[in-house]
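Take a look at this one chain, the form predicted alone, written out in structure tokens.
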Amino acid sequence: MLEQQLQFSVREEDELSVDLIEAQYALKNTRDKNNAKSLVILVSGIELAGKGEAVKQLREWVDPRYLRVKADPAHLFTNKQTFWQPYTRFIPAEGQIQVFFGNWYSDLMATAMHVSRPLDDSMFDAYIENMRAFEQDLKNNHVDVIKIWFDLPWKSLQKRLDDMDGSEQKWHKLFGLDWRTKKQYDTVQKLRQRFTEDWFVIDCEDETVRDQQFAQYILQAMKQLPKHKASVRTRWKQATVPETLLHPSTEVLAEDDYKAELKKLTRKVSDALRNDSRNVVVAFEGMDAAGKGGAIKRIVKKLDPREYEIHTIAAPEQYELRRPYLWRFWTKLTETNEITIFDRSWYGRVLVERIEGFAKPAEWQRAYDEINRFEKDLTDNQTVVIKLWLAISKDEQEARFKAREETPHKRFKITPDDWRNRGRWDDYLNAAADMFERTSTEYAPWHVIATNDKYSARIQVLKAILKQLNAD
């Protein structure tokens, strides 16, 4: 087993909290620049090793108002959420700093231990590989990830058990196992060697170099400030444009067959996903007066308000902006919205963000095995994404976008930089033949609805629900 080592040694106090507070301020300054970023650090181990008293101690050396902590009991896998899901929303932003005083590695070993049929050692070992993969994501997006096991022998635990007072013995229940018991240490030690050769161990036998050593590590780890990758060695391959975005449809569905149509799917629709029991996501995108907000109407018109969300999805803010970019739609998605609509969506990254040259090319083009692999965890958990790509020709959507400008109640749906993104026609369609190349996938597909007319664009996505619902 490799884990992590560093060269250590016992320092001064006073001289190690100095380095510490000036590193920290370093991070914290970084915000905004091209070599920002956050750090997580993920805290676990074996019970009484002493991780509560080694985050006190660092919380002293370094300005405790800049250090959050994070301390959770284990939250058991279930089928219907993903691993990440319990911490996304308090992943830090660009020089911040956060400690998971429990975390999804100690989810893992709690859900292994605990549910009535263990986790086989492949289904325990694919949740490593996905765990690991979450986290390169962060650290491509600007988040390092430290992880620091806590380890201690099994008579040095037993000791401190005898000398533990009584009264907290009900804080030291991590796993809700019976620490006296030699067969279930040896059980934690053997799950955690599966996964901790890229972790720092630390034998916490001796206080003082157990405090030490991990705070020095998290020094490491601040110091550590390389500016961002922009730019990629090999040459884009651009995918070939569809005939459909090329040329939409222009054949018309008569207004009555239209209204007869839409009774019926509206009310198989709204059945179908209140009663499916898994959760749905529904992300719309396509070209601008394409026909999303009138689509999204007809998909909840027979749903209760309370059944559903919708999320429109403009500009990042400048706060998500210190995140990594899925993290505003990581933080939309909970285990209460079993219906959520998003009007744009996380493919914004290698869309719009792509061609206005608002994401580096490094950024765009690892964006889609980020997005595929965040779509795969939904799917494994209970969700189905469901992806509607509306398209119309460049002619009629000047033709929509001069009839808003001509309607009073529609005026404010048309602004100057749509008429500008007219510009760039070409180069979206070029972005969407890469975005479906490489993210339409067996578990998350994309629909593409090509048409000039409204009636048949609004029927073609009721269709394209009820198809992937498996209730057409």
Contents of the next structure:
Protein chains: 2
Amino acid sequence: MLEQQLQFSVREEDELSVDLIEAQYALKNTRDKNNAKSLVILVSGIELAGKGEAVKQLREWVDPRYLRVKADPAHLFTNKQTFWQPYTRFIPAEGQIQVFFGNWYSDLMATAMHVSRPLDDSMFDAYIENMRAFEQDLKNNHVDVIKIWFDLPWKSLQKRLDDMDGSEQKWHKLFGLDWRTKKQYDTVQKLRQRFTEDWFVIDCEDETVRDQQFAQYILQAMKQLPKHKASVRTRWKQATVPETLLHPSTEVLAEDDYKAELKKLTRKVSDALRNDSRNVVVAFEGMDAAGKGGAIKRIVKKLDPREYEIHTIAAPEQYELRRPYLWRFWTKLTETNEITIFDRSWYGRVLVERIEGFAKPAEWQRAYDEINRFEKDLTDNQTVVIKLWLAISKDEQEARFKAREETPHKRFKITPDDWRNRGRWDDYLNAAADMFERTSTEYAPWHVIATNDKYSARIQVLKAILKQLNAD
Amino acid sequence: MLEQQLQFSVREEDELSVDLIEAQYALKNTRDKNNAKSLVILVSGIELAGKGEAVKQLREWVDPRYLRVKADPAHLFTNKQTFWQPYTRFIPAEGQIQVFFGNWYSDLMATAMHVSRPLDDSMFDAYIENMRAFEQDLKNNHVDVIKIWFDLPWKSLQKRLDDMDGSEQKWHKLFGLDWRTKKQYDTVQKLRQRFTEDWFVIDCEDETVRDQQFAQYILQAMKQLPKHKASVRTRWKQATVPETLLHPSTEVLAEDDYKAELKKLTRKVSDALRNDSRNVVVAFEGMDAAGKGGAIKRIVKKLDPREYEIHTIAAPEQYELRRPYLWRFWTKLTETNEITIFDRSWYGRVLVERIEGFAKPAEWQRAYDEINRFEKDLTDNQTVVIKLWLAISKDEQEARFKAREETPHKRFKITPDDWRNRGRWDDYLNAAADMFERTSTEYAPWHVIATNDKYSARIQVLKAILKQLNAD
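Mind pulling up the form predicted in complex with a further copy of the same chain next to the form predicted alone we just looked at?
And the full complex, kicking off with our chain again.
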């Protein structure tokens, strides 16, 4: 990656403003269309270089109704929060522009400069790599990301510090480092050079040049937003459907054995979940009527509702469709959610969305890696990700569908959609097979549970959870 | 208010379930319709009474996709957060049901029981009154609220504590009080009796009765959701339009004086905002082209974007229209936002929405009190609310509109809507006059600023802010 370029000369302000506003409106008008886009602008740099001034000037040149600015003091990294968690809520919807003045890079810098034992280079670089992968995922999901570094030489910085009055100095202390120390300045420069090679770097000696370069670079980005990639290069290699899906075990557990074991295991599971210092995410997938609801009920049996959250995932809402498909899951997971259960999950992308054509081939084929990265970020940050596929046979499903239709209080559970999905049984098996092959990772493996016998299924679910929590 | 009643007998589970699901679907289907409703269920009670079990049982009887449960440990009150701030994000959209297991009442109880100097009765009761007013506002805005207290006699509680195993006991300690102490139990009962007169109280000795009463009460509430009130009882008494609006001062400030004073005041304002330990909310209203943007620019001139947030308020989005109109403002204000500026605000309800008929007479007429309560809650919790109306004369507006149309980079600021609004000049003056009369309170007064002369206007805005911060 090369440092980002801009053909630059100072432009007449009013003309620049007209161009910016037109580009903004063009972006805004992509909303809900096939070429829909949004734009994230990451802003970082040396203190007093004038990031704030440049953002304020930009607000005056553009239509401020369609430019949002999020400017937080640094979030120091904890080992329970991924770098994107403080920001994902603000990832813009189609047609919107969001400036993150203060972002994952400034958090990384602040963390690296703050902790008593600084991050070593390899850890720092690992973060950078993760951040770039995350940004690439955003871009692939139509949120373009541009990054702008406001630079200032040491001498100019010192001169600006000399010129500040007392009140400003006091304030700058709040968020900043000690910018009077050459060693700290050098460390910042050394660190930022580890990641700014794909940033647009602005030399902020001259205020007009600074504000103009900032605005013009954004203008250029808005005009050159990359097209959606929808083509697939290679032919898809379908994985073999495993025997556990084709012929789920029909072994039956006797009621007495079930009851005794269930009692023991629900207690054990609640203790394990409660006492694990990590957060736990449990995701259920599987054919309709495979028993997801019943399994969830047994997991939370001995827990109090204040200890967990259950998300039942249905079709996305319009405001969710205007953002990357993972957005509605990003925003449901925070570091304070200790136990989170998903009745259906982000795997919808490579299951129903793939099969029904809601996601284009390029989109669902890309999603496996996106999902793996998402789960890796979580597991790297003290979160256990437990994934369960409830496998049922086609005959057993039919029997349960019919039973549901005949039972008034279960009728809502069965809709024409369910029968239609059943008609695509083999497509679902194939999609599940591909999913296992590509997303059953060491850090977040899939557990396939045979559910033709409900008793045995519930026991196996509890055992799988205990196993992954190392509490069996 | 009387304790809430229910005609009760234990029902056949499956039939109850069918009824619940049908009522849920009926509620869900009101979405985006004229009779749209949502439902908030507040759940509190004695520890071990079985709130959690009842919520879990309810989840099994209803369609869990349309029942959300939010269960937080107590948020102890701080003096910087209103009681509703932890919850407003989760106020349900039309058609949805939200259980708050853990809510503003349990927070109040926890605060009262926790602080070393407990809240005295009059303070406790003042909170209750505020909470009821907030709930009434929710109801008026089509979010129905029902409240359910799970009760358990002292002896039964002790027996259940005896029967618990170690792991459960440990966990219950986490959130709870010491439920082994009779004095604490009595205090809880004494306190809750100060607010449960309009709650449905369930005696939880019997588990079946408990779960059934809980579900049946919710069913009854869903079936009897009150109709939208849209009628107005009395004839509206229009306030007299003040002279400051009819003939804004045309006094002119010389450029030299302006520049010197501006420099001094921008510094003073940034210092005052920065050093005030309270949060500050500034809301701008006024006719189009009155100079809101220019005024905001001068307020933040000497601030860093990390110190403030600006919200430019446009027409609400669909997901915002599905909630009370204050919702999008509730959710923009958190205790950590130290300086928040609104370019247009919640007053849209009694201005554009009133005039354009987006709000019915009953709705905008009710809004004055709702807004006053909202601002009172904020100012009671260490937030300064500064409201500025920028007053321009009709001639000066025309001149500015024409100048905008002739200036390419300002053309986006002027649309057919602006000319149309201008055609309703007198309606806006009347609406503004009513607004001043009804919402200029001691705790959040309106400042009317004459803006025919831009220089003078900007100076007056800065002075008004200083004045309200007691920093002039």
